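What follows is one chain in structure tokens, specifically the form predicted on its own.
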Amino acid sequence: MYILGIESTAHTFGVGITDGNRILSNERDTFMPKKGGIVPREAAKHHYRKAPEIIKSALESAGISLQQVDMFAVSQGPGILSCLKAGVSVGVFLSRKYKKPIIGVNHCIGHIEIGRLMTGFNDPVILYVSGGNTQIITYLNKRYAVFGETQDIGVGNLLDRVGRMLGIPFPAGPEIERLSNGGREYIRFPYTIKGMDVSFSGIETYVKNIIGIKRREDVCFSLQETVFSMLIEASERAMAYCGKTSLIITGGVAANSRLNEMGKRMCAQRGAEFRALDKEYTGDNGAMIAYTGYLMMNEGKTEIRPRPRFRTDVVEINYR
């Protein structure tokens, strides 16, 4: 059985396809803004210009045709709404088109399914880091329960937001760690954390005052070292209160290695187990979508619609 997954909840047009055992293909082409964060309309008209060319690459990688899918899969959000319309309306078009089911998935939980199926961690301890979610989630009484969350922006919009004041283009990430490499002083910022739950604005204002006075490199080290701080202390304690042995690190963010050494340290004291994963899926991809679509295949007929913010949450979890 062939599964398509189409993920667009943000700047990345991403198609996957899975057999449900293997990935089969996992393509994707990324809006890359002039200047700034992500325009979304801009990033909409990215999204289905791109459609039919990635489309394409991922029928070929995977050496099937259109005619030969079984099943669609949509990422249905959290996300930005016209990009999520750009993969929705492409998805159902295909599905009609074609005469076969369509599915959607929750763009968080395709994180995490895809960031089991690649740890072969059964029931671990999910940091979530992206662009615009932050959350320690974990699986409880068929949901995955939110035990921490970011009570204001995402640390993948922080990082943008930071590197858009050091004249870094978006995304900022890649370089903000490159950076931070060459720092010698810490700067000790705001550390806001309750429980599970963190707070990244009063850093950002933080920086704002600092820009000029302080070496790039070390706002970016100290940056990554007190954020990655307070998500590897949340999550720890997320282990310690469930009860869990493992740890995955998934989203975008998880791509920083500093963030995963932190992890993998962590686990270490504890005696707990972390694998890291793989790039090609910590950012948004398309594989996550089709992966999960084939977990949910048996969920019955769903509605298929944007929804810009749909908990991780309020997903009822039947195939586990």
Contents of the next structure:
Amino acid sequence: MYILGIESTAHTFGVGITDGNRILSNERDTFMPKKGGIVPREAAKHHYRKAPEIIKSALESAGISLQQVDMFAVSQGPGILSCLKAGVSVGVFLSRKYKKPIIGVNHCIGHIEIGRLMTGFNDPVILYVSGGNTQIITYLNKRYAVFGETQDIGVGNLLDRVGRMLGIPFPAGPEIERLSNGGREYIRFPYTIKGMDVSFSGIETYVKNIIGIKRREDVCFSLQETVFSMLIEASERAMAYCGKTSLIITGGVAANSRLNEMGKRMCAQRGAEFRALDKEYTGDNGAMIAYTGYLMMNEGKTEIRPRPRFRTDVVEINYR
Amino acid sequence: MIRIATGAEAELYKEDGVIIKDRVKKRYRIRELDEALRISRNAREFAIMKRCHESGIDTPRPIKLDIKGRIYMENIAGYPLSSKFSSKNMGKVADMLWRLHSLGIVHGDPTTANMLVSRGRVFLIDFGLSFYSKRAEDRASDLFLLKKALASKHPEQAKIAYKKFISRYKKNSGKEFKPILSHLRDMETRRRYYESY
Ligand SMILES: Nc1ncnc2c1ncn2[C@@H]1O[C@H](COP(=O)(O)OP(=O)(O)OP(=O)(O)O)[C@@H](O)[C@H]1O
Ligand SMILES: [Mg+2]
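Counterpart to the form predicted on its own, namely the form predicted in complex with its partner chain:
Entire complex below, previous chain first.
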């Protein structure tokens, strides 16, 4: 059977197709704002505009037609309402037109499931780091329970805000990573960890005060070292607390190679397993929605609507 | 010397009935940061454990901090509350946490893995993230972390356990409870992606 998944929670519109065993295609287009951060209405417009061609190319690379799709899956949230509406309405339209069932998927669980598929790890701790999300998750009693999270802003947002202070265009992650390679001096930023939670607001304030005084390279280097050490420490605490022996890092920020290196070193030291995910599947993508839709096929039917604040731990997991 | 546990940060050994806690070098962190964190946490943990023990809070008796930063302490023969959880202990946890807070100390990592049950008592351990504060906000943070640790690790018993805990903590803290509660509510609503409908 074929499942077509649609992702549109933020600035990426993605479509993926799976047969349940393999990912057959994974196409996407990311809205790049001319200036500043993401503008919800503009991003949504982008998604509606791009939807037909991305669906078409996903079908082509999978070598199937729309008539052959057996089920549609859409990302319901969490995310930006206007962006979510785009993906959900496209999915609902296709499901009605082709008279095939549709299923709603939690975006965070999508990241988790594609990570499990790609690494083969059965019961990992998941460090999920993107623009708006920073969570440390693991499976427990039919839920993906959130053990740790940010108490203020998401790590991607922090990188983008610091990027803006340094005059780096959105999204700032890649340029911060590049600059950090030229770092020579480690500046001690506030390091705030509370149990398995982290907090970044102190870092943002601190950076404001040293902009123009310290070298950009050193700011980026120190920012990465501090923030990623906090995230890896919190992940290790969750692994110790839950007795889990593997780690997956996913979400947009998982594209950073220093973060992956830290994850790998932490796991090596504690005798746990780590495998870095391919960038194709760390960022927002349609394949993860299609695959999670496949897994959730037999769960009770729920109303298909955007859920901007859809929490990871409210979904009951019966397929594991 | 035999290894008895590997925690998140530390390796724990037992020698002649004494527990040795060694915060090991973390190879994922750069040296400057790693050393700074380990040195300050070792010193803090030892000092705060000493203060607690002297004030009669159930915690292992700290013996010494050696030049390598290892902490020597009394062995508590028992088990972590996380391994055999029972909400029966929550009254004791509440008494202990309020005593700590009224001493002006915030624990910083109050999970059930950091509470050892022994001879009908609950011993608090692991003060690496502890600090001195009497602010309602910091006290609320301990309650928030405990509540989350219960909900994520012991989901079936979490509601009852937390209820037991909070009603006792409320009684203990008297007038000081109100500002703590309001900060706690704040943290809960600030929590991202709280499903609001
Ligand atoms: N005094 C003690 N007596 C008996 N067992 C102990 C004692 N101290 C620690 N333990 C055991 O060792 C485990 C880990 O100890 P601890 O929580 O101090 O280290 P940790 O979790 O690595 O510390 P951190 O959270 O700072 O990384 C405890 O859960 C407990 O089982
Ligand atoms: Mg501990």
